[in-house]
Each structure stands twice: as C-alpha cells, then as structure tokens.
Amino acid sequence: MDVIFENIKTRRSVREFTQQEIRKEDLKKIVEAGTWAPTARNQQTFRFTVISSREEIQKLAHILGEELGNSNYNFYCPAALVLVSNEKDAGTNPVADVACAMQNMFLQAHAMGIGSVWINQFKDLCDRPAVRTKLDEYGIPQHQVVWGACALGYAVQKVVEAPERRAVVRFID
C-alpha cells in the first residue's frame, strides 16, 4: 500500500499525551505542512501561533475553561498547540483553508510518530473578552478567528486501529 494512503487510513485523534517534549525542528516540519495547504484563490491568509510552552498552554486553557464553564479544560495537555486563524471575512474561504492545513499538520504529525487531535473551541469564542486579550498577546489580529486549533504530542497509549467507513460513494459513469 503506498505510504499516503496508509497514513490517511492509520491516523486517528489523540486525547492523551506524555510528558515527552516535541523538539523544535519537528514542530517546524509539522506546522510547515500545515502552510502547504490549498487556500480559495491562493490567498494564503491564514496564520499559525505555535505554542510549545505547557505553562502557557494550560494558562490558555484556563481562559477557555472559564467561558465554557469547566474548570477542568485542558486541550488533553498537549506537549504543543497550534492555533490556527483565519480572516472571518467570508470573501475568502477561511474554515476550509484552516481544515486544510489542520489535516496536512495531523497527517504529518502522525508519519513523524506524534499524535493530534483537533481543538474546536476557540472559533465560538475568540471575541469574547478574555480570550481575545490573550490572542492580542500572541499577535493573532482582531480580524482573525482561531477556526481550529491542533494539540500535538505523543500518545499514552497505542492508538486503536479504526472502524470501516461508512461513507456513502457513488460513481455515475
């Protein structure tokens, strides 16, 4: 089988890290793959905050916690986080380019041995005051929505082997 496929098929969502570190050179590799991604009419408008600090990770996460009302939040305690932002202009097609880039981190992620899920909060809640304060420290612009967010690190366990797909295909010829 050829190694894309494989991979595409073998990666799933991780929602338990070690304490292992993710060394830097790998996380360039991973949020570079992330850049490589398609976006409407190549505008390339999205951005990547990686952050790489527990401590920050879990101040963030706080922050999050307390709109959602769950003290207990904490992105699984990855060993990074990627934000990814996008324009909230619909002119653009800022969802689908984050998705993008969002699969082409998880997948090279998982072919370097790190694990991934993604992190969906943050869209509904990046106006709010608390948060934006804090995107505003991490130079994420006002005109920019965090639309995902990827927590990296490597697994506890090993990861289960996934169920057959139920997609519907259809082929008219």
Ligand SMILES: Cc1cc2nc3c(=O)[nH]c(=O)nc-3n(C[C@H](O)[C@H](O)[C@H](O)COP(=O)(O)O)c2cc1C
Contents of the next structure:
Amino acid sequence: MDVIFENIKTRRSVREFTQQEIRKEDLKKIVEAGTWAPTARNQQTFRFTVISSREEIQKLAHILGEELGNSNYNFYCPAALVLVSNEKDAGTNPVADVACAMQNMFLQAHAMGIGSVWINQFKDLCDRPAVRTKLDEYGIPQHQVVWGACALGYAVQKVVEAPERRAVVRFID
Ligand SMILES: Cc1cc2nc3c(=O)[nH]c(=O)nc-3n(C[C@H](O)[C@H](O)[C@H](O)COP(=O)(O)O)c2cc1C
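Switch from the form predicted alone to the form predicted together with the ligand and give that structure.
What follows is the entire complex, opening with the chain shown before.
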C-alpha cells in the first residue's frame, strides 16, 4: 500500500477537538516535520512558535477576536497552536515556505492520528498593536508575519466527506 498517498488523501481539516492533550514528543515530531519542509534558496527563515497551553491559546484567541469583532473567536479550541512566521518581504517567498511547512505538519499529525487545520487570521492582524505586543512576548521578530497557524488536537470523531477534487490537471505528452 502506498502509505504516503493514502495519508495525503485521507487528511481532512478538523474543526472540532476533544479535551485530550497531545504528548510533548508527538508535538515535537509534528513541528520537526514542519522544519524539514523545502524553502526557497534553502533560506529556512521561518520560525515555529508552539503554544501548548489551552489557557494561553484562548488568551491569544481573545486578542484576535477583539480585532475581528468576534467575541466567540477561539481557533476551534485546539490542544496546541503552532504559529509559523516568516519574513514580511514577499521577494523572499515567505508564504510559500510557510505553506510547505504547514502541509508537512498537517500530514505528520494525520499520520499520528492527530487532527489539524490552518488558521489564517494572523497575517492581516499581526501589526495591530495588541497582537504585536503578544507576538513580542513570544519572541517573534517584528520583521516577521505569522503567515499561517496550525491548530492541532484529537478530532471529535465525525464522518467528513472529502471535498470533490476540482483542480484542472492536463498532461502535455
Ligand atoms: C491558505 C489556507 C488558509 C486556510 N484558512 C482557514 C481558516 O482560517 N479557517 C479554517 O477553518 N480553515 C482554513 N483552511 C482550511 C480549508 O478550508 C480546507 O483545507 C479546505 O476547505 C479543504 O478541506 P480539507 O482540508 O478537509 O481537505 C485554510 C486552508 C488553506 C490552504
């Protein structure tokens, strides 16, 4: 069986998590998978900030929620949240590098029975003073943007149908 292909096809975004915590060594492995992603010119300028305190995750969600005008904002209450930041300068391909890291983490988590979803709200809010103050506290440099965040946790088990594949694929032989 082609385990990698099977893992790619069966991964789904998870938006409802149980109260089960993720073991530290499992979290470390998921993040390490992120660090093995390819980067343009092998820059490896991305940075992984791993928050494994549910209380801290909700404090952060509250700050973003205030900016979004959504008092219920909670990142889907995950067990852990990985902020993946990279340079602001688009010329260095920061978003593409982060996206490769995110997918590595999603696939590694799925292979370990852990659910995940991309949280996309940081990139536009990073430089709001309240958000930046929190990012400063985490040691995220001011010249970086959190281009993506990976929410992680054990899924509340539900049957989730895979969305239909709509991408155009054309072979020129
Ligand atoms: C760049 C990007 C941003 C996304 N942002 C969010 C988000 O903010 N919140 C969310 O719930 N899902 C987000 N997603 C997840 C997509 O909605 C999801 O991947 C898509 O619906 C396909 O479903 P699947 O992941 O289960 O295959 C994002 C995905 C990508 C690639």
